[in-house]
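Take a look at this single chain, the form predicted alone, given in C-alpha cells.
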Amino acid sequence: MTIMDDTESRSAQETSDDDAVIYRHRIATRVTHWTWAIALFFLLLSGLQIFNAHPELYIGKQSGFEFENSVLSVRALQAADGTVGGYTTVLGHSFNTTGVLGVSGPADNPSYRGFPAWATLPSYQDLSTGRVVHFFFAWFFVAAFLVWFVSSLISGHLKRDILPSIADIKALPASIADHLRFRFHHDGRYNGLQKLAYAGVLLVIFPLIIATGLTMSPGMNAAWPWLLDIFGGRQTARTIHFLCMAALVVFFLIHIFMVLAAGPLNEMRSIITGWYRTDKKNNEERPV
C-alpha cells in the first residue's frame, strides 16, 4: 500500500545503466501500513477468541431457536459410536475438521473448543480479555485508517494510485497474465490488478470492518439505531464482520507471496526506508 509523491517518484536517483533508485512510500503510508500489520494481528487473534464464545454465524436480527438461520458452525459434535469429533457446518454441509476446528490438541487431552488455542489471544478460553484486546487494538486499525485516509486525498495517492483508470481496466487481461507467468514489472507503478486489489481492501473491505464492528456494540446501537438497519441486524453485522476478517487473511497470504516472488529485499526495503529499485528499461518501455 504506497503513497507516490509525483515529484519525489520522477526525480530518481540513478545507480547504474539499467536501474533507477525512486521514493516511493511516504513517511504517512510507512507508518500506517506497519500500525495495520501490527494491529490486524492481535485483531484476528482476539477476534477468534471472542467468536469461540459463540462458534456460530447467523443472518438476520437474533440466533434461530425456532427457526434455522445459521451459516456456519463450528463445534464438538458426538457420533453414533460415541466419539466426539470437531465439525464445521457451512450453509447446513458439514465436514470434519477434528484436529483443527472444534476438536483440537492432543488425543490424550482434547480441547473442544471452535478455534484452536494457537490461532486466540489468549490461547486459553477468556472471552474478557480477549474482548480488552480486541478493542485496544480496534481504535489503532481506525486511526490509521483515517490517518491514510486523509493523506491519501491530500496527496492525490487515492486517486492516482489506488483507483483503477479505464486504461488499467483495459489491460487487466494482461496484468492478470503478467502474475500468473511471474512477470513483474518494476517501475514503481500499481497495474490494474494491484490496484483493484488494494482498492478492494481498503475502501471495501476495512470501511465494512469498521462498520459492522460498531454495528455490534449496544452503545452504537443506542447512538446510531440506523446502522442496525444498514445491515439487516447484529447477527448478520457479525456474519459480515468475520467473512471481511476471512477476506483479509486470503488477502494477506497472497500479498506475503508476491512480496517474495517479485523480490522481498526490495519490497522490504521500500516499505520501511521509502526508496525502491526500478528497472530503467521497464520505465522506458511502459506508458506513464
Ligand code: HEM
Given for the second form:
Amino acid sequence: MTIMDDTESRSAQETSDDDAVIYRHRIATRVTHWTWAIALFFLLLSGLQIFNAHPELYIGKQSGFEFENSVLSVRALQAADGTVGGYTTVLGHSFNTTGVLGVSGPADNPSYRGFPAWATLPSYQDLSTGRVVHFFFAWFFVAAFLVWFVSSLISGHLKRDILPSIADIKALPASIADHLRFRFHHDGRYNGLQKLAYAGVLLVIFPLIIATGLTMSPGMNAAWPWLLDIFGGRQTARTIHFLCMAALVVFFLIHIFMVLAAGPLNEMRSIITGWYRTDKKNNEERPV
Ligand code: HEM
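Return one more block: the form predicted together with the ligand, after the form predicted alone shown previously.
Below is the entire complex, every chain and molecule, led by the chain shown above.
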C-alpha cells in the first residue's frame, strides 16, 4: 500500500511498476452525480414538453405582439405556395428547421409542434403530465445539488478539486494544448480546463437553473417576490432557464466525448466505484 495525493482520498494500492489504483471519488460525489444525471434526463424531456405548450421565449416581464420582445420562436408557418414548414427564429433571424423544429414526423402525417415527439416526455402533447414529471425530478435534482454542495464544502472537494487555483489558470494554455492533442494525464486530479467546466456547471449553471425555475413558480413569487426583480421578470427568467438547459446539453455532449477519449472503462469505474487507475509515471513527471 502506497500513500499518494489524489483527488478525494489518499489511499492507493500499487498494482505494477507503472500504475496504481487510487480511491478517487467519494460516495457523496458518485451518488449525487448519478442522481442529477438521471434527474436531468427527465427534466430535459419534460421541460421541452412544457416549452412546446408555448414555443416562444421573450425578455422582460410580459409577452405579446405589442411588446416585440421575442428572442426565440419555433413555429409552423405556411409559405405563399401553401406548403407548411417549421421555422425557428433567433433574434429576428429565421431558419427553416422542418423535420426537427416546428414541423416533424412522417411527411404524410406531420406534427406541428416545437420540439419533435422523440425529444419530449410524454412524446405526445400533454402539458400537465410534462409538468408533473418536471416538478417531481426537479426536487431530486435540487436535493442532489444541496447534498453535493454541503458534503464538498465539508470534505474540501470544492476547494481542492473544483475551484481552479492560480496555478491551474497559469497552466490553462498547456491544458488546452494537451486536450487539442488528446493527451490525457491519468494522475487522479482534475486539470484546469476540467475544473473550469465542472465549476461552471456546478457553481453557475446549476444554481441559475434552480433559481430561474423557482422564479417561474407563482407560489415562489408570493413568497420571494425579489426573485422576479433579480431576473428582470418571469419571461427573462424563462429565457435564462432555457439557455442554462442548452448549455447543459452542450456540456453533456463534450463530457461524454471526453470520457470516451480519456479511457471510458477507467473513468466509468471511478465515478461508479470510486477506484481509478493512475499513471504513476505521469505523476512523477508532471505533478498538477
Ligand atoms: C447531464 C448529465 C451530467 C452532468 C451534469 C455531469 C456532470 C459532472 C460533473 C460536474 C462531474 C464532476 C463531479 C465532481 O467532481 O464533483 C462529473 C464527473 C464525471 N462524469 Fe458526469 N455528468 C453527467 C452525466 C454523465 C454521464 C451520462 C456519464 C457517463 C457516460 C458521466 C461520466 C462522468 C465521469 C466518468 C466523471 C469523472 C470524470 C473524472 O473523474 O475525470 N457523466 N460529471
